[in-house]
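Read the single chain below, which is given as structure tokens and is the form predicted on its own.
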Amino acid sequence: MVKIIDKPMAINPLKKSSLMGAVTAFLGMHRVMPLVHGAQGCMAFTKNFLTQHYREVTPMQSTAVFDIATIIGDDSNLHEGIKNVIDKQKPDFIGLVTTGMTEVRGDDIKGSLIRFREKYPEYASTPVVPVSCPDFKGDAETGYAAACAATLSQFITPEVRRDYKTRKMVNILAGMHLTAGDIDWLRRVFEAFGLDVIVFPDLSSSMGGQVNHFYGLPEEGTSADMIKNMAHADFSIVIGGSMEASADILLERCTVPYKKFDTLTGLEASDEFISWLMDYTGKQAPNWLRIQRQRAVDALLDGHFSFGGKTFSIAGEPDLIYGLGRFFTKELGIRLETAVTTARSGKFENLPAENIIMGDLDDLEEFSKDSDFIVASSNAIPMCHRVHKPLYKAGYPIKDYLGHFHRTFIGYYGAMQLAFDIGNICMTLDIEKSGH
């Protein structure tokens, strides 16, 4: 029986702030400067965190609010910060992210931006997208989704005329849990079905290592022009429940319909996705996709003796744990003891876990005593050492594994790779248990 436990405090933190998620989303947009409105430490911690995860340059700036400015509470730090970023970096637009400190102080960000425009009309050509990110509300996935929705709200205007195109165009609203490998797989699939795509935000291009020079602004992500063109798309695909608010904006303002996939991890989810594409385009799946599916089925067959009788526990953001948890339990047949997550969003409450906890890694340690292995980020390494359980790394941050951002977790290829990875963990446990 599933029971949900709400915990009032964190001991071994799992949750990342909404600030980190919002900055991550802006890093997936071309020539956009994330500007953190708070103390320098708020930005420095986020920058250090993301640099260790992506191992790439992570441009961002801070309004550097200090103690006296916090008490006085005027607009000076925010206005000077925006001016400096525009003068020195010349971004296409600024992603203005608040912090717990400025939220608690009660800053009126929208009012302050209006006063900035009145005081400095010479900067009117650079849009500023404000995102409210109090540390005490939501998690990184919440902040990521809020930044995407705020950007679309700023750039998408009601559109009634669409240009004729020979190829249909589809928006891919990519959740925070997707890797560069996932997005590359999606691009290849849509191309095979003759569809043009706009990926929003596109972290695979900006943080995937293909920019070969030093840069002061994120490059190669979704540009402002591409964001505006999303209003002309024929359809939107939502990957992850957290991104539905962005799809609603496109639907309500431009009548762009959408299809939501809570996850694309596993055979069943991939079949549903490919079947939808076949119905939508009237085309058959390409041969390479059929081969990938056969290999994924074979991987599940190869590992089924090892999966049997195993138990695992998982911790992470809602979209991530729903996709992996559903695949491991429903298709690999592994029992889920405990799922620990950080915010009430998506469909994680549908997981067949004995315990579903809104908590931290301390809860994971306490409620995973019967688990054979753990699925979580690198932050769970000390815990796994203490309880002598193997850790399968997934989520944010992965600090001790090169190439994690290029691994694929969705589609038939991702199902095959996950089945092999988990099968190898289970097989090693069996070998150790047998003593051979």
Second form
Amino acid sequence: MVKIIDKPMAINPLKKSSLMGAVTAFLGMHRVMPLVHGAQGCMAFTKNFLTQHYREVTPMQSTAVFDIATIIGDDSNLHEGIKNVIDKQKPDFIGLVTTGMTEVRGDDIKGSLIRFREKYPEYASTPVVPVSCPDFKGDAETGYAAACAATLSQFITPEVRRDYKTRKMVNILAGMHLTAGDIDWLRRVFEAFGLDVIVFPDLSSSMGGQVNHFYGLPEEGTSADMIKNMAHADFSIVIGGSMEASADILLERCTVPYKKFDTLTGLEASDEFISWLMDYTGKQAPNWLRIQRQRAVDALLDGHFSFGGKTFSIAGEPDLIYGLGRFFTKELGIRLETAVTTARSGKFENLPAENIIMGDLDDLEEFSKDSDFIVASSNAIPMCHRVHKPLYKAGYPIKDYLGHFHRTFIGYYGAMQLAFDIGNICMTLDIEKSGH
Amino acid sequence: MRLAIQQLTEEPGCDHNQKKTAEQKKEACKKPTPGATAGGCAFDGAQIVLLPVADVAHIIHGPITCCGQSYNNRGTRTTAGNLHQYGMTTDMSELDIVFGGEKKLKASVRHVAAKFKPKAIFIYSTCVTAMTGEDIHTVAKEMTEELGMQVIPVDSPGFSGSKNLGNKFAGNALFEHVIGTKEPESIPMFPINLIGEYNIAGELYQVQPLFDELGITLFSKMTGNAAYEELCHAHRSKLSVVICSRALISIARQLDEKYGIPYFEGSFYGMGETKRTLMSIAEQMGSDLLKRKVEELTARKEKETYERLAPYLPKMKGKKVLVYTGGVKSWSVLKQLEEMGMEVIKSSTRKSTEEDIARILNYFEGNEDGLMPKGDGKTLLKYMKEYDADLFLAGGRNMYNAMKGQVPFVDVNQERHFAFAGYEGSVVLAQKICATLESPVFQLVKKPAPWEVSFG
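Okay, that one was the form predicted on its own. Can I see the form predicted in complex with its partner chain too?
Now the complete complex, all chains and molecules, led by this one.
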């Protein structure tokens, strides 16, 4: 049962707006400029937020809607913004992200884009993908998923021709909760089963630190050509429920079938995934994967002495807390006191939490009195200081901490890593409790 | 509110406005270019000024972006409370927008008043709530009566302008609703207002001991480490010292006009500036005793500081720096670096007043090549290379640009954890500069990978 706390406001919001999610998705695409249509702050706050999270250059721009005249609504800011971005940066395409402000005034974005095309035919070669992101609706995960779906809607047409391929190709529709470490692991697994993959979007390559020079547009990531090629993949896998709409577009327009994995975190989820891969390819799992599983099993055994009897609470977007919450409760045997989340989209019926709350970090503080540790983003640091509880960092943003984006939370390797991390927190608590 | 915005953009205290024609004044502070802009909005600016007041609650009336992506993100330090760590917002939903959010705002004010028992509550309007015509002034008035606690409206829709204009909105809210609303129990000998200092990374803590030793009381600090009560007393100070020149000059001017409190611009970046600022205070106070004390204190501190700087100075001597920061720092940091024997090759003029620019020019002995307008990461890195600069000094936004260019970097903006003010700050800055200049990392990363080395 999802509980709503009777409170008129948000205190220490957990929710990030859909525009932040949409911008994040576009950062995972090659030479795409996210252009936020709104006042400067919407972009500036988001840029600051994502720069601290990824510790990378995060290209994005704003139409800088300014003053009453533009608010009452002509196209000039939007058109000038698009023109300037194309003139200065020459992106492969523009991800046009609206904001609460432009949605409230009822901007007709599609209409405005049509007028732009009529007025400025010289800019015709740069596609613009509009995504509606009113920040009074949805959360970062829905914005991320909407940007992915909007991009596919624009580039995937039923007519694309199927190339001759020697190997099967799979689309990985990567949810917002995945890290570079997660995506690396997936690539290695698919490679081992003889499959080519297109990861969409691919933040691991654009925001993972492998670009060693200055860039004005995201580099690496999924390119427009790769996106078009997704139409002739043999299969799609969806990681995280929020990405299902993208898979549906590929299914409906190009008959690419898909399988959805709500999570790949934990031993069982990993087993299910590898079983599917073995069935799909008819191949055996490689030796390194078997070793990773054995190590995960060993880590669970080593850690279990301190997992039992512990309680935790977690806060985050639905896909994130579903995966971690399920692993910690069902496989590690830690009691879940409270899960706080930002949208109703998750598979919460499978999450054995005592409280599931649509709320904020203030609710987490209120409803985690029995918890031994907290799992949340760095915004929970002040709260954890107040209640003297350890924080295991997960979600957005992770600031003041290096390397989070390169940790692995999925698959056998992720299960091992998480068992160690959580085991260390629990063991430290045990040692402290016993008085050293 | 439209009127208030117009007045603030024509701020006569802004010296760059005094020289403008009536037509230019209407242009407001510089308009951003769509598709080629980097700065924050007016709401951001308002929050920067007021959020350091940590014994009052700050409720942002708007949808989630304004608070959800911005809270818990400034390096301000305080001993007055912990409410600056809280993000509070009405988190407007679609229904709230359709049916109006004033009821929700009132309920939020009641909730926060009961839960946190703050000294006062600031309520901020944002783009969406300003557009839908939410009347935060009436809400504030009604709630002040209902709760017997000051509820203060801050008009700060992001679309109304830049961060700088938002600073002025905040100053306006303080002047209209806070300053002069209470009388202090007693007034010390040398009470001053410190305006535009936000105690980033604890910079105020570095200069506070100097004031203590001189017997000067920071009577009203706006707003680093400020308690609400002291803001109410600002009208009883004898002098205002404005630290971040462009941001809050309006408050200083209004204090002068209404209460006859004179003001001047000061800075604590560098020993020379620190001394100049302290000496100006002593002069304005008209106390010879205070002047002598400033002479003694600054001479002693300079001697101590040069001793502490001794191991670092040879390493910094003649090294070339590119400075990209705003406002008061764009010139005062130059002097601080000069004191350490470094050579600034260029400094930015964004967010700088005419007077700031004149000071930068003065540093470069009139050579306009030293001035650098707004530049993106690519341009800045180009300058670094062109001038063979050794160090890049800028805000956090440029930190990763610098790392992509693999150049030594020191962060001088609001999210940093190191304080660079006063005498102590000069030592810390020297340590940070040397640490990055001497880091083996920069040599190592330039080493080619094995596959980039050609054999034979």
